[in-house]
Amino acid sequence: MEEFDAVVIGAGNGGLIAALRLAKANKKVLLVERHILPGGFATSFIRGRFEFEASLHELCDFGHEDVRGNLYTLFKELDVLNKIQFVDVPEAFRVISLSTGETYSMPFGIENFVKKMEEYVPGSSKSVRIFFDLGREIQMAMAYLNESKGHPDSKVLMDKYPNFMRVAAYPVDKVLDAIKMPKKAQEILDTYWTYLGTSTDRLGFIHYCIMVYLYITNKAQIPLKRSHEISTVLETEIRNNGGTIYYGEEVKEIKVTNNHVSGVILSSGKEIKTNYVISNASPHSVFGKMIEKKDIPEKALKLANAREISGRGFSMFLGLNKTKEELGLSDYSYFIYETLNSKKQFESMKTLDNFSQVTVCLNNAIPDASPKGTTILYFTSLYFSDCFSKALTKENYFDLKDRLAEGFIDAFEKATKIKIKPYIEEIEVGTPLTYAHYTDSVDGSIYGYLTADLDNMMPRLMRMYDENYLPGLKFCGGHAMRSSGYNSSYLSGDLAAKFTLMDMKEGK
C-alpha cells in the first residue's frame, strides 16, 4: 500500500493548483486523473489544420506587472508566471440583441467605459461611476477578508468598508436600481451575467461587481498557446516539485475511518493510504459514487441535494477558410442574446429553441491562431434545464446536434450581418452529453452549482470554514466555494490546499 500526505482527485484547473501548492510545501501529493491529459475544460484539440481552444474566453483577474490581479499574484507565487505567454484581449465586449437589433461595443478602462456608456445612455455616467467606486471598495474589503483568514473584525468592516456591508446581501438588480442607473445602462452593464450563469435578479451584487470591476480595470488576457499551455506548465511544475500524477486512473472509493478520511481505492484496485483528499470532482460525484452511505455526513448530503445545477454547456467550433478581414469579423467577443433583459433571457435558455450565445473570434487576439488565410470561431451557450437530455434519443443525437449547430450559425449571421456558413472547413459540436462524458459533470453542467440567492459566492465564502463536514475532505473547482470559471477554479484550488496544509499542521 502506497502512502501520500494528500490525494487530489481530478487534474482540472482547481486540482492542478491544489496539487502544485501542496507539492511546493514539500508534501507528498498524488494527483489522480481519469483521462490521459491534464486540464479538464482547460485544454485544446485539433481538427484538420485547426487547433481549437476548448473553453477559455478570457482571464479577467490576471492583469499585468503594474496592475496585478489575484491570478497574476498566484501564478507568480507558484513560479509559473514566466513559463506562460499571455496576450491581451483587445476590447471588453460587443453585445447584440436578436429581437431589437440594437448593438453596443464597450472598451476597457473605467474612464473609457463611462464615456462610451454616456454616449449610448445619456445621463448614465454618474451611476456607472458609483458602480466602479463600489467595485474598488469591494476589492479592498475582499482583500481584508482574505487577510483575516475567516475572522474579520466587524468594526473594521463597518468603519472602512461601509458600502461593502450595505450591498453584501443584495442581488445586482436591487443595487443598480438603488444607485439610480438607467435601465438601458443596466442591460448593457449586465452583459457579462452569462459568465456567472445566474440572472441579475438572483446574482449577488458583490460577485458580479468585483468581476466586472477587475475585468474593466485589469483588462483581460489569454495564453498564447491556448488554455492547455497553462495546464501543461502546471503539470510539469507538480512533477518538478516531487508530485506524482496517475493518468487513466479513477478514484473509485474514498475510505473513511472514525469519521476521517483514511485513504482511497483506485479503479485499478490499488489502495492509497492518506488522511487528506482534495476533490476537483463535484460533491454529487463524491457523495454519490465514492463514499459509503453510512460515512456521508447528513449535513453535507443535504447541502449537495439542495443546490441547483447551473448551466449545461453547448459549444461549437468552426474553422473558416477566409480571414477575419475578408469575413468582416472585427470583434473578439460577441454576446448575442434574444433580449438584453437577463431574467427573460435566463428563462428562455431553458429551451432548445433559444440560440443566444457568446462567440469568440480568436484571431482578433492572436492573429496567427489559425493557418494563413483562415479564422477560428467558437460558440458557447447554456441550457438552464435538462431540455437537451429530454429531447435526446439514441437515434436522433447527430440530427439534433446538426439542427442546433445550424440554429446557432443562423443566429450569429442574423445578429452580425456576416456570412460564415459558406466558408466552414471544419466544425465540431460539444453538447451537455459531451461534457458529462468528458468531465463527469452533473447533466453536462459547465458552471457547477447555481450561484443564486443564499448560495451566492459571499454566503459560500462565509460558510467555507463551517462546511468541513467530513474531516480530511475538501472541494475545489467549479463546484466549490468560489463558483465556476477559470479564475475562481484556480483560486479555489489554492484555498483548498492552504486549508489542507492548516489541517495537517493542526493534526485535524
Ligand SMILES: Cc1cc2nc3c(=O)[nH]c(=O)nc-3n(C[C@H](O)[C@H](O)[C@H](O)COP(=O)(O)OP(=O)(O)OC[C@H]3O[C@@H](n4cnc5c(N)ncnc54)[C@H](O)[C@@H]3O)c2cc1C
The other form holds:
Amino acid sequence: MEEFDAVVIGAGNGGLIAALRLAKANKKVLLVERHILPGGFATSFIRGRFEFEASLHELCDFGHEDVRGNLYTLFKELDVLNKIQFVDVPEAFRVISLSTGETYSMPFGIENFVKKMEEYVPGSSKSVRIFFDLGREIQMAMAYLNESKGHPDSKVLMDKYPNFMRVAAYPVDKVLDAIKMPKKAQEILDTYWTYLGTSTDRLGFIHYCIMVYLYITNKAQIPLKRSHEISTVLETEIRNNGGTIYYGEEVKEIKVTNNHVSGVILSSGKEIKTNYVISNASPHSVFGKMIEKKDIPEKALKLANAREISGRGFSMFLGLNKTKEELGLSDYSYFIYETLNSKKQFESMKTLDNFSQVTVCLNNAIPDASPKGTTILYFTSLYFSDCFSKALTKENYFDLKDRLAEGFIDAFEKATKIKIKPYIEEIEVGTPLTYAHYTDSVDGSIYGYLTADLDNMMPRLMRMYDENYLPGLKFCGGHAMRSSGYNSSYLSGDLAAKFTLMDMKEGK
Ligand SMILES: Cc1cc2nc3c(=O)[nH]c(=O)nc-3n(C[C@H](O)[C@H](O)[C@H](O)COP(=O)(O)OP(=O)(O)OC[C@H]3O[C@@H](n4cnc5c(N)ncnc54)[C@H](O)[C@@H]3O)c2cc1C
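Please supply the coordinates for the form predicted together with the ligand, as a counterpart to the form predicted on its own shown previously.
After this comes the whole thing, all chains and molecules, with the earlier chain placed first.
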C-alpha cells in the first residue's frame, strides 16, 4: 500500500494551492483529480478558432507590486507569481436594469467612484466615502483575524477595529441604511452581489464591503492566457516540488480508524495510507458518499444538512465574427438585471424565466484574446433553486439549452441595444448539468454553499479551526471557510494546508 503524508481530493483552486503549500513544506503529498485536467472551474476550452475562459470574470484581492492584495502575496510566496502574466480589467462595471432601462457605468479608484456616484445620485458622496472607510478598517481587521487562526482576542478587536465590530453581525442593507446611503446609490453599489451569490438583505456586510473595497482600490486582474494558465502553473509547481498527481482517478472512500482519517480508496481500487486528507470536494460529497455512516461525526452531518446550496450555474460562450468596435461593445463587464433591487432579483432567479446575467467582453481587457476581426463574449447566470433540473427530461436537454440561450441573447440585445445574434460563429452553453458532470458539484452549484444569514463568511471564519469534527479531515474551496470565488478558494486551500501542517506537528 502506498503511503503519503497527506492526500488532497480535487485539483480545483483550493486543492491546487493546498497541495502546493504541503509540497513546499516538504510533505509527501498526493493530489487526486477525477477529471483529466487541473483547475475544476478554473479552466478553458476551445471551439473552432476561439479559446474560451470557462469561468473567471475578474480576480479580486490581487493588485500589483505597489498595492499587493492577499492573492498577490500568496502567489509570490508560493513562487508562481512571475510564471503567470496578469492584465488589468479596464473599468469596474456597467449595470443595466431590463425593467427600467437605467444604465450606470462605474470606474475603479475610490475618488473616481465617489465622484461618478455623486453625478448619478446627488447627495450620495458622504455615505459612499463612509462605506470605503469601513472597507479599509475591515481589511485590517480581517488581516488580524487571519493571523489569529480562528482565535481572535475580542479586546483587540474592540480597541483597534470598533467599526468592524459594529457592523460585523449585519447584512449589507442594514448597514447601508444606517450610514444613510440613498436607495438609488445602494442599488448601484450592490451591483457586485451576484459575485457572492446572495442578495444584500442576507449577505454579510463585511463580506460584501471588503470585496467591493478591494475591487475599487486594487482594480481587478485576469491572467493573459485564461485561468487555465494559473491552474497549469500551479500543477507544474506541485510536481516540481515533489508532489504526485493522479488524474482520471476519483477518491471513492475515506477510511477512518479510531476516529481519525487513516487512508483513502480510489476509483481504480488502489488504497492509499494517509493520516491527513484535505477535500476540495464538498462536505455533501464527502459525508454523502465517501465515509462510512458509523464514522461520520453527527455535528458535521448536521452542519452540512443545514446549509443551502448556492447558485446553480448557467453560462454561454460566444465567438463573434466582428470586432468589438464594429459591434459597439465598449465595456468589459455588463451586469444585466431585471431589477436593481437584489432581493427581488434573487427571487426571480429561482425560475427559468430569469435572463439576468453578468456578461464579459474579453477583448476589452485582452484585445487579441481572439483572432483578428473577432470578439469573445461570455455570459454567466445563476439559478437559486433546482428549477433547471425540475424542467429537465431525458429528451428535452438540447431544446431547453437552446431556449434559454436565446433568452439570454435577447436580454443582452435588449439591454445594450447591440445586435450580436447575426455574428455568432461559435456558441457553447453550460448548464447546471455541465457543472455537476465536470466537477461533481451538488446540483451544478458553482458557488458552494449560500453565504447568507448564520452561514456568512464571518461565522465561518470564526469557527474555521474548531470545525475539525473528524480529526485529519479539512475542507478547502468554494464550500469552505472563505466561501466561493477565485481568491477565496485559493486562500482557503492555503489555510487548510497550514492547519494540516499544524496538526501534523502536534500529532493531532
Ligand atoms: C461560469 C462561472 C463564472 C465564474 N466567475 C467567477 C469570477 O468572475 N470570479 C470569481 O472569483 N469566481 C468566479 N466563479 C466561481 C469560481 O470559479 C469558483 O468559486 C472556484 O473556481 C471554486 O474553486 P474550488 O476550489 O471550490 O474548486 P472546484 O472548481 O469546485 O473544483 C473541485 C475539484 O474537485 C474535483 N473532485 C470532486 N470530487 C472528487 C473526488 N471524489 N475525487 C477526485 N476529485 C474530485 C472536481 O473534479 C474538481 O476538479 C465562476 C464560476 C463559473 C462556473
